[in-house]
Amino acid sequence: MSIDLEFSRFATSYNRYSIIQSHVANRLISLLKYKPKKILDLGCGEGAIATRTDWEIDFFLGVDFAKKMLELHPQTQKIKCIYYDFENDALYDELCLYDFDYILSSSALQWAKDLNRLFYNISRLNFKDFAFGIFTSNTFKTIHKTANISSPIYTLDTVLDTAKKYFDFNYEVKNYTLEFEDSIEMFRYIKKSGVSGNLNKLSYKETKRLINEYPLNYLEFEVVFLYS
């Protein structure tokens, strides 16, 4: 199952399982230098950024390729959403026609198949500032170590080195943990939240072993915030 379908499948329950993503969105908003009037949100999902823009805006454009998530996103005369893969070059040909105060992205860009190409495309748009919250490979690091698998998302160094090619920016790294009563509830969270990306799938036997051998009662998350 592709990443977009996984998010669509659990869209109706996503909000209950998006605790860390909510922290990321809150921090992202707090990093803004001013209250932008014209905003582009890449990987907008069900509206984590739009619902936190509690000031008067002129135009908000959200982009996502999970249809069910977009159905949950608030839409008004000033808030519009489009169904599009944010890695599609054609999207940026269209977006070049706009002027944005801020380009934002919360908990989405880590799924880019080609981060270099994505950052290049973003850099050619007309905008004043940006702020991105991107999960890094230290998310679920003990799970990956216990299961002897690699993370499906980028390392912190890769994100920073790639971004430096196209942007001048500040950054900060935040680590979060989320505790659970037991391993079953923990792995249910992983499945329902969509944060696994449905990559590096383990067999039933391997998953059962991981549940039994996982040494912690919490999950680890690492997020890098890039902002101008």
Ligand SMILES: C[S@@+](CC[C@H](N)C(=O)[O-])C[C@H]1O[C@@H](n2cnc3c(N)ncnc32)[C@H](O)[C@@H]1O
Second form
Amino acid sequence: MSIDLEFSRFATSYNRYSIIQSHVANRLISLLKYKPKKILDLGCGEGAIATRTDWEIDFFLGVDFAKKMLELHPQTQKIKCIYYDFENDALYDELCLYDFDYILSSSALQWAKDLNRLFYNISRLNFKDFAFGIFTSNTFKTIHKTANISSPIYTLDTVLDTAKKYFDFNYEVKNYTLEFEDSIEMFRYIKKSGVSGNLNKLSYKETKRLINEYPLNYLEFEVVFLYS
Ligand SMILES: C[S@@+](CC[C@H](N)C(=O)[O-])C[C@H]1O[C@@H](n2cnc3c(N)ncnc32)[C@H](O)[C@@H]1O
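Could I see the form predicted in complex with the ligand next, after the form predicted on its own?
Everything in the complex follows now, all chains and molecules, and the chain you saw is the first one.
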């Protein structure tokens, strides 16, 4: 296991709301042991993984339950997407018919309501290797502490303990920070980035207090990479 820290400044580029996800996707790709030809991507979104597979493939199958994201995903003869909930058991009954070199998932599995069931379902598939990048509850940890609320996503220990039941794997924990010039911009980022979690439940007054009392000029993210 290694613990690593990476810093970023809030960018003004078109993908500024997914800047950390893009670091995660880059790291995930760098963890692959070879250039897989048959790939399954769970929670594929707009195609962060597909656009990074710049080698010859046989097929790439992306799964996502957000139609708007799938519309933006590259689709070719070899790259197909299916509109499906990756927590639906029926998906795995269908996917059992395929052989995959790699199952990949970047910045998506932390939203599983039942991580145990999800890992069980993935373990039923025919695949050689896997690599997952999963956000942990240490994401926004100082925000949660300041606002006195709990994280909506799994702790590092829960992810590891659950995965150990189904897979042999290596893991790496990476901490990312994203720095902002002002706190209003920072909290706007949280809202727009789609990772706000329990912060949505705060009242206007509580949010105002949090913005005033948050002691950092950056946001914290923690991602665990599980890979075979
Ligand atoms: C933060 S985005 C990451 C997208 C892409 N993998 C990337 O790295 O940019 C998370 C994606 O997971 C998808 N997702 C979350 N829960 C899902 C589920 N239960 N079934 C299918 N897709 C899901 C969301 O729709 C979203 O596209």
